[in-house]
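Take a look at this single chain in structure tokens; it is the form predicted on its own.
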Amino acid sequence: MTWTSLLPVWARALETRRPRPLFIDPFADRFLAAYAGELGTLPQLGVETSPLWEAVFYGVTMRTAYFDAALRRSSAPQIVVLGAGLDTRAYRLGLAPGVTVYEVDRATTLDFKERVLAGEQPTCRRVPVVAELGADDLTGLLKSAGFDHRLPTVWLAEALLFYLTPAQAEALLEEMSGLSAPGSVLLGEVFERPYRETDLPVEAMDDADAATWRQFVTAFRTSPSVPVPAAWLAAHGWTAVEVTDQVGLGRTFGREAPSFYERARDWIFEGRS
């Protein structure tokens, strides 16, 4: 596990402490600081003084209220959340005892998140998944774990599908819509098209946030490019009843998007199969 993975905790930890926080991370304090005990200092990320933390923390902040928002008025008894990280949501939303989440992701960071929430007890039933996605066999590891197909149920890819190919982004939206019963959701999001070092200004940038952003732009090289969500969505068995993106969802919120997402669209989706 990368200090990448605490970017969405740390995200989520700077809007708890917020005066009028959109959602609380209680935990988000917690992984950081054994973040910090047992891999390293964090990075210091200062959102006034950084175009890229702006965007990070601006992007983070807007995608968990907006499927944070969808969960609470689900009603199915299954959430599959699919590249978990260090999500507290079985924890936190108040999800009722008869929902099962499965949380889907690598066995180093379902182990960290384990330690950091050792005598925490989730308001509803976790079941930690360990795969690798994109690679392992997801459907028979969660049947194994218990999933059952006939029911309805959420797919949670959040910060998941930019980090896939289109081949293997597309492969998964398909097994997730073979699993599904009917009134199942998928929750995600997906980049317009992938980064370009010229979506933000390096030059206004120190040093080490700019060899930052240039990671970020070479790790997101080969994401699928989608244009146009529903159409994407509905070539692979999912019918889009919402799709908005990270400006759209700052009016919502009532936050001023950072100019980074006129040019680089994160669009935010809910579809159904």
Ligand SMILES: C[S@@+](CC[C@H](N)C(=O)[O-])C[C@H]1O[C@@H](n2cnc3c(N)ncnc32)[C@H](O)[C@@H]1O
The other form holds:
Amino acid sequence: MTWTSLLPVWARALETRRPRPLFIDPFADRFLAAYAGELGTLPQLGVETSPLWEAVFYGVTMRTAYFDAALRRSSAPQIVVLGAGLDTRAYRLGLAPGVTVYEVDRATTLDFKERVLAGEQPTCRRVPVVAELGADDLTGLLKSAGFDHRLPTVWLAEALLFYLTPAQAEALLEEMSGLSAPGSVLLGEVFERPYRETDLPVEAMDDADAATWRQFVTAFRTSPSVPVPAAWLAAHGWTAVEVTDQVGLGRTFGREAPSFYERARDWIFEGRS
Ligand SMILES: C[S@@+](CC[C@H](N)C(=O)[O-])C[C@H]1O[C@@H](n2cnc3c(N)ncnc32)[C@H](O)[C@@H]1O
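Output the structure of the form predicted together with the named molecule; the preceding block shows the form predicted on its own.
In what comes next, the whole complex appears, and the chain from above leads the way.
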């Protein structure tokens, strides 16, 4: 269980408490409490007024709302959430009982989730799949878990591709494309380029935030650089249907994007196989 899995949960908990939230994640607070209670001290979270946490909160909230809407529209019988982390869509979106959601992540994250959500019922069929993306045989693990490549699939790669190297991300796009029956969809997020320390005003941050921001920069140093998402997708088996970014999502959802997202573009896309 890495603390990065908690960042989206922290943002979704905050959004859930707002007066007119874009979504409600009834489990987000529970994950935060369980992490603090079972696994140790929470990282420095909750400073909504800092440029760092303002950007994290905004980015997670926008993409959650966007991917929630896309998944609600989908009629595919199977959804594969890659790097699922503490995503609770199998429980909170009202997905039909005939839909199977495969949640792919590391054992530590999936085990923590299992423990915290014990006793809760997903609305659809939920199948956790333990895998190290970029190293394990994803196709074999999915098929062993019941995934059927003859059926249309929605793939969701939210806050995942930038943890991979360019070669791993490209191989993953190609693997998903090869497993996609007609009508399949890829929903994802990728950076225009890895973060630079100067993307946020480190000098205006307190020491804790500055250290956390440097951790982000280090963690994403080897992320793929994707200046033109449609071309990147096309080169790896996908046709872009929609490409937007965090600034565009702000216009869609009526929120103002922090200027960070004009410097460090974070693409959000939908592709078809
Ligand atoms: C920032 S979290 C996002 C989680 C979730 N998609 C969301 O938006 O709430 C990134 C997740 O990807 C997982 N992850 C990163 N690299 C991975 C890899 N190589 N194999 C499997 N999971 C990975 C992490 O364990 C973590 O849960």
